[in-house]
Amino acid sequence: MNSIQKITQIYKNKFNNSADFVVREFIAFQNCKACAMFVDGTVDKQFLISGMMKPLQDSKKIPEGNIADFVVAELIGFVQAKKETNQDIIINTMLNGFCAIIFENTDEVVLVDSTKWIVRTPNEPPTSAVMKGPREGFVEDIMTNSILLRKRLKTPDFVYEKIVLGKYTKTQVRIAYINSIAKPSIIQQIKEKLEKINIDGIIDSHYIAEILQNRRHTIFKQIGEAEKPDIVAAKLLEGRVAILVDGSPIVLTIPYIFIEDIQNSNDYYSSSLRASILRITRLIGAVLSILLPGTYVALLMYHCDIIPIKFLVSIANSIQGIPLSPFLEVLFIVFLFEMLYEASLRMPKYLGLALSIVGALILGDTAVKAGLVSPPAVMLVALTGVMSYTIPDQSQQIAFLRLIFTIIGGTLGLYGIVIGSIILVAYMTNLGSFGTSYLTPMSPFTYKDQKDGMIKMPITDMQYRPTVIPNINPKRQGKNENSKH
């Protein structure tokens, strides 16, 4: 048999003598040489000393037969422990927070779960402000996130499937779904796509989201995202599949439709009338944010005759002496606002606040007084910038479309705005993934799903799951109906 020193040297070489690979020799069973190997920072050292090494040192029992079996069964059977001989498995297990124990005169290694990662407390996520309802948010630890979902779905039908991705990161990914609701074909499609991923590392769930998209070169996202367990649990109950990625607080949901971003978790904790009004307001705000700058430019440059005379006179007085055309003026202001936005995001917190004040008050006011830009253009761009955040998860797409429609309005006028809008809606209707159209239930129009579409009906009226989300159990209130897969 190989000596302990030779075995530990093999593993040190495997870890390239890394400073955080720790080897601790000790005496077990009074006279048996042993060694503990682990990656520093991933294990609970207090447990290693008091819960594992000390019982082995103090034990007066003499192991009978296989020493690895004796240790697993008799001494540390109350924690997750197993024996292993495959070096690759042993290394991967140690990298996940296990401690490997080697005993003299045996080739078997005992792996003991001693995991202790630094985990952030589940707090209210910064991107999902909560007025009513649960305030827990996902964190960067996949086990914590799994527990948060399991706490809300206490049924054996709720299933996790594990897969490891990334050549170097070995990132754990979990596919979550409710077995009696989710459609098996959708689950199979997702698993097949994930198993084909061959990449050096998965740092965040967005890496997977890009790979799962059917259309790679589009500004519209095709995979849902959520940072709150109550939102993901509600989507799972509709038949969706969730993907949890270790190291990311963002959980992906499939399939995804556009109306998910118009809906808000607060809608389900307030009256139906209030929620319906807010949903319509969000959609109107997004549409106006996209079309207003382009329409303003088109009216001033090509269609002045349709502007009411009093309004036209007021605008003419304000733009008198402005050196730039309405088209270039709006483009300049849009560019200026985007620069200020990017700078405020990346500067330290308090400097970012000062920058916002300087940009909004000083630069804007000075530019107007200097005659570089007109007050209506500044007000319009600022208003549409605020409107884009009525649907925060689509703000990047709205900002891009606002720029495109501004260019269209400045070159083709209102005719270009109308034609561009038709093309945009047709394109979005043609988008879709995993058997679900992007604009459903509006286009194609699905009557049964309008109870939780733009208009939200009381929960008691939602007896069936959305038909646009593939599932095998359509009824969610009352006695379940038997459905064929």
Given for the second form:
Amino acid sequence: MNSIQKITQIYKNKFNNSADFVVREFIAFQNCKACAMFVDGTVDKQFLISGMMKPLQDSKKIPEGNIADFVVAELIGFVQAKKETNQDIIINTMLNGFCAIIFENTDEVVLVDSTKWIVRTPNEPPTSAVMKGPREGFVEDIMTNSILLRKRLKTPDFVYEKIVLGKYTKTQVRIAYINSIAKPSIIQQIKEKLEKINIDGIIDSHYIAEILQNRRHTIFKQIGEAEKPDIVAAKLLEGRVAILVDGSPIVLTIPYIFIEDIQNSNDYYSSSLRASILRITRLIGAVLSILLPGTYVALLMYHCDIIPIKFLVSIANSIQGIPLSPFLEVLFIVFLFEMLYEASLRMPKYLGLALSIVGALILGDTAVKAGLVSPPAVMLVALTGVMSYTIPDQSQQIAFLRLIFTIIGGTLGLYGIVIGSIILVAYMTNLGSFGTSYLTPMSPFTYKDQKDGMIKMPITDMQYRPTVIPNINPKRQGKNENSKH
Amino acid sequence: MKTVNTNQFTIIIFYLVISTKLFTMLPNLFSFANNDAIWSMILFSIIDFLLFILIIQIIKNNPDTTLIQFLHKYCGKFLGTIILIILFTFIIFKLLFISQETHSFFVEFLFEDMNMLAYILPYLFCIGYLAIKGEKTIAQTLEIFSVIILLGFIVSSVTALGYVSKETLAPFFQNGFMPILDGVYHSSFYFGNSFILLCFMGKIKIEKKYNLKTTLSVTLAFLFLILMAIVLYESYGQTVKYIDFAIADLPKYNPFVSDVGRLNWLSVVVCSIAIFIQSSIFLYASNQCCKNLLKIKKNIWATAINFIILTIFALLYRYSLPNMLDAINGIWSFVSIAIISVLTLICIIAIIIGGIKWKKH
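Having displayed the form predicted alone, please output the structure of the form predicted in complex with the partner chain.
And the full complex, kicking off with our chain again.
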């Protein structure tokens, strides 16, 4: 067994003779035995053959000194290449798509970047569709995502910091920020928290989001999520910090506040007046979606006298002969709605369409005709179900709260609804992300930040960055002479 | 740590002024002073206004001093503790009163027969949650709801002002000044809420325009109360003294609102939110007293002790000693005035000493 075979055997053992660990021996510089090692599927084989092995095989110039130095400096200098002796580093680098080249009678290994992962093309994400504006979305590859952001932030101030997390997954995580805007203490806090993570694997950015949030058990998310580079770039310009995770098309943003869910990228690509109206509509939609079924149940069961008489007569006619109480009836439909939703999400697309038709038309209609449920209850739950998507990022939370408020309304009436609302708001005031209150700029009310709060002023009026997002460079723009009030 | 900003403190002051006076005070005033109740209202508003201004100044002059430090500084350790016990008792009785009032309110408007347990458990849970979370949560929750509450009050009562005729309250001083003073005396329990603010000492960020904002808040709150009293009398006339929660049913008689539709439920919901948050402020205040008296660090234990005290009083009132407590109720006006006087005296002393020190500097 020659020296190359001995070395390759060591690496084969390290990889437990895995089938995707490839060892390819060849002759370099006409008479020097060499070997290329890589993980199959992570490298560009075309490049390996034509860009790396061929120059080594064809080279007639025999290196005089250190072979590794010669190869790195002269033969494959146009791609990222380095020499290394540490076995662990060599293995980790190979796992990240590098090819390791060993030469006979040399201790040093040359590592050449030949990465080629299977990458999806950046498409419009299904959850962040826009009428107008950029349609690019993040993909599962961290390099592509980094490039998409860099394309929008062409400044040396925009910085990526790399951390590798996960004992087995060795997932690359990048902290992105604009160092002349983001507050250093926030960056430091995030870095410290990330460095403390001790986990076997990071499969998606949600793993990191869950670890980073202050409260473990919470209804509302405390870390922002974005699927589009234009949104993340805009947030970075406000002083936020982004976290990119390899293998995840979702980029995390910190700090995160509730108003971000009311805002939509469409708002910035349409008129301010329309954007403001839409924001208010979204909030009202979400609030009604949470409270309406519970209030309906409470009114019918305990406070009929509050309902105007004409309306009451109409409802009474509809619910006549229904075997279930309004509470159980609404609860039944809410559960039915959630089950249909869950089933339609997980079913194959062609079946999902059929299921939605069956669910909406046949099940609903038949249930009403059979006298199991009343038309107002079906309409109300369907309406609130649709309304919950006015804030798509919070739709799951809204669905959960709708169920809770239905139960509260059915057991405690309006009294319970009022108490529930107060506790919900109080709970929300307690949430926060990296020192920023969740409900800000509504509470604590910040006058300056109302320009991009529940209402949206023209971009020319937003001369300063939001004060609620910690930053070290508050001024955003000078006076734009062209714009008139 | 200062967790409540000046704006939030301003809102707290506004609701503290109107809170206990919303429901039963106005009918109570009318039962003693008839149509001169408005003058009773004005007289008491002036006194209470001055008390609020006094406390606001004390908080401004002692931004980093907590309640117990303040009392020890100006009254000494022993007397300070005694006064804290008096303040604690004052707040607990007010809280008990508010709890009963809240129950009656819901029985009147939402449930014909409300199970006491079904009422008390969610009520205690709600106010307990807010009080345990502390002044920051209370302030922020109130801040979020303030717009809705204010809007509700405006819709239900202020919009009716346009329909008030000048002759409604006339003739003035028909029975001399005694009924006015009588009204003031028998409504003393509804006042003195300003001392609750002392429990927020050391937690308020004194920011720009503190004086202007807080004074404006107190002034507007009292103006609002007087306007509500006028609207109430206009709507109900002499029968107002028999209707305890007339204010919540006011939109029914408001031509502006009845033209739009039936909005009295809005008033009921808004009033409910207002009284829950008000109760939590009182519980928070009693928590602060309890923590200082018993050297407790965690809010949750102070809340538990307060709940036990409240339950004992509620049970005594309901089952065992109604006569004795009725007697206490009878002398409450006098006790209330005595407590308010003592606390006012201390605050005046603090202001004078503070002024002397400032001059020396």
